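The chain below stands alone, shown as structure tokens; this is the form predicted alone.
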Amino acid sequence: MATATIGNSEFDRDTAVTRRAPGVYDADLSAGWTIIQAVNGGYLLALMGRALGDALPHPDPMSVTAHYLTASVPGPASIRTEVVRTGRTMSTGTATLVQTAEDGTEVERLRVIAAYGDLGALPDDVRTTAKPPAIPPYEHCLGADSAPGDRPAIPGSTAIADRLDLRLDPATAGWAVGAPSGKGDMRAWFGLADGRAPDPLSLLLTVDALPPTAFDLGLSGWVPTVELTTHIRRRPAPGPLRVAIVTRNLSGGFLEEDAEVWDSDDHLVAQSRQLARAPQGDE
């Protein structure tokens, strides 16, 4: 089977938007990117990023902050964008995503503010103490088709799992067999199942596509995102990505997730911080 390409992939088709009027876009939220019944927050962020990329004069998302107001559901949606400011190297815009409820009322699902620029025009100077996560080779990591010993495979019961090529570091996958580490870590190799190469837009999905770190803390259930801020640092090289996510503090029923995404050339290409509600139950 031919590998999908940027612009011709399931991800691109499912994040497509149609301009209805200046600043107003129609979209169809695909059921293929759901977790339980809710549409994945990273997929929604990429959808909003595509609309803002059309509305703003600069090509690449650099900083995107989203507040998730209500759970989105598969089906028609509208995105309304506003250009806040345009400059020589960066532009800023806002976007809201709304859906129509069964009683005909309009429900706002998501509100975003974003800064766009040209990642290809950034200087090459890098000064960092950050290092790529230590993850075993891809073939030694665990996917939905894997099983440690004679135990069940890592659960892949959500629709989004079929769209992803996700291989978890066994050290952070104990939760899948009832043995979470309690550290709040999640590490994995990441790609899209159809082979589409990563780009700045798909990185908005990547930061929110792994199982939640709450699972590694021994909790189970839905972990709804309250707020997610993503920084895209550079255009990723082709090839699989490595993602590391950690939670250091759970209190008051909320937890944070700090994510780093590294490309095949060992470049840090995206970072994010998310505030989420902790699951109500545990196991």
Second form
Protein chains: 2
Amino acid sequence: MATATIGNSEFDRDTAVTRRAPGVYDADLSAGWTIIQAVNGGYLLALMGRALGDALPHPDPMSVTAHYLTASVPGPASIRTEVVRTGRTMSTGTATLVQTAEDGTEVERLRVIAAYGDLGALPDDVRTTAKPPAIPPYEHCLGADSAPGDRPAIPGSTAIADRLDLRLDPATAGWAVGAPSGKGDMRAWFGLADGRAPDPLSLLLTVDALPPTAFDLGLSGWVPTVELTTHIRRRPAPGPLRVAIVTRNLSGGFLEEDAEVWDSDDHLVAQSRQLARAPQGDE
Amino acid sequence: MATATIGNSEFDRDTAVTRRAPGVYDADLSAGWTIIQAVNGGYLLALMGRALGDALPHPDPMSVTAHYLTASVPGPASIRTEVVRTGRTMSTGTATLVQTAEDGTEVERLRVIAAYGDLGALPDDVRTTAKPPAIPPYEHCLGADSAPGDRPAIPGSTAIADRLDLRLDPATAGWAVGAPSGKGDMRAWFGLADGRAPDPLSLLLTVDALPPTAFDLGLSGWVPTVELTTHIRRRPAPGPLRVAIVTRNLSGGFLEEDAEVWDSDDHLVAQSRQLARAPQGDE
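Alongside the form predicted alone that was just displayed, please also present the structure of the form predicted together with a further copy of the same chain.
Now the complete complex, all chains and molecules, led by this one.
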């Protein structure tokens, strides 16, 4: 298969939005990015990010917060955006994703507020004490296509798994064979299966594409996101990404997931944190 | 001085809002919470949190994201709220803070999106690997009233310093005497000066009340917040709080500040992250 390019890939086609009126967009939520029954939250975020990138004068998402209100379903959807503020180097906007229910009523799925800027115009200074995640080489990590003896790291055959080139660190994949580490960690190599290179928009998918850290805590079941904030800190270099997610505090039935995304040049390109409901299933 | 109580304290009076119409509130931004020229971002967040607590059916902020659009000034302000979704255990709302400029135009200061719930109704389970910050005892930390030989840890005599009982860990106060650690850390004991106990609303102030971590990196000058997200994870126990803030990645002229707040019972009660512009001043 020829390698897909930015702008001409499955991800780009499935996150396309069509401007119907100023600030109003039509979209078609693809069934190709579902996991179990739900449309993946990172895919939805990328779609909202594309609409905001059109509505705002700056090209790149720098801070994007999403509140997940109701479960999206594959099919038609509308996005309405509002430009909140336009500055010289940054602009701020909101977006709402709505779908029409069977009874004809409009249901809001997602509410987003975001700050956009131009990552290409930023100075090149980096002073970081963060370290890239310690993760084994790609070929030693586990994908959905791992041999039966290795057990697939991604449970079931979900649509999104076909579109991602996700390789889990074996140290955080023990839950797939009933032996979670108990630490609340998840680490993986991440790419798009058709070879499309990463960009700021696809990073919005990347931060929410790994199995839940709750699995590594020995919990099973659904982990619905309440709120997810992503900071895109730099345009990613081409090549595979490394993602490290950690949960440090499960309390009162909620947990946070802190994600870092590192590019092939060893730069920290995205940080995200989400607040999610802890699953009810136990080890 | 008699100890102030929740509901009857300077913080409560200065964050009071008056409902003018359904979802619309009048407020008076106090000059008592300014630092240098600006009204403190955490104080503003608490004020918005109070309005949302009135507008939404659930009492406690659980996830609050604020985008800081323009600099607020002491004086009259209005808050308009929108109820986005009302669920059984959580509700979602937005709020906008506006002030009237000298030429009579309305200027938006702050846009907030938040999820509210009832922290008192959550189960008491805690499974945390996070550790309380290593911070010396209160009496070994440095306050604004430290003797001249110790140098005040809070620069200048700012209004907010009189309202906080803030004691910096000496290890993160070196910048005040020209010897920053270079690590990007800030740790302190935190209380309200009048003795009011902490609650979820005051935690919104707490996460943005310490000197910027950039000072510990050897940078000086203003560190304007672009976006700040706070998760309130638990109602704090009475008594002093410990706050630890760390910056791990300064890149492209921006930095993140990750804060944790721990209560006197050794529970992690709040986590926050902000994206801010790095100051232009250098060591």
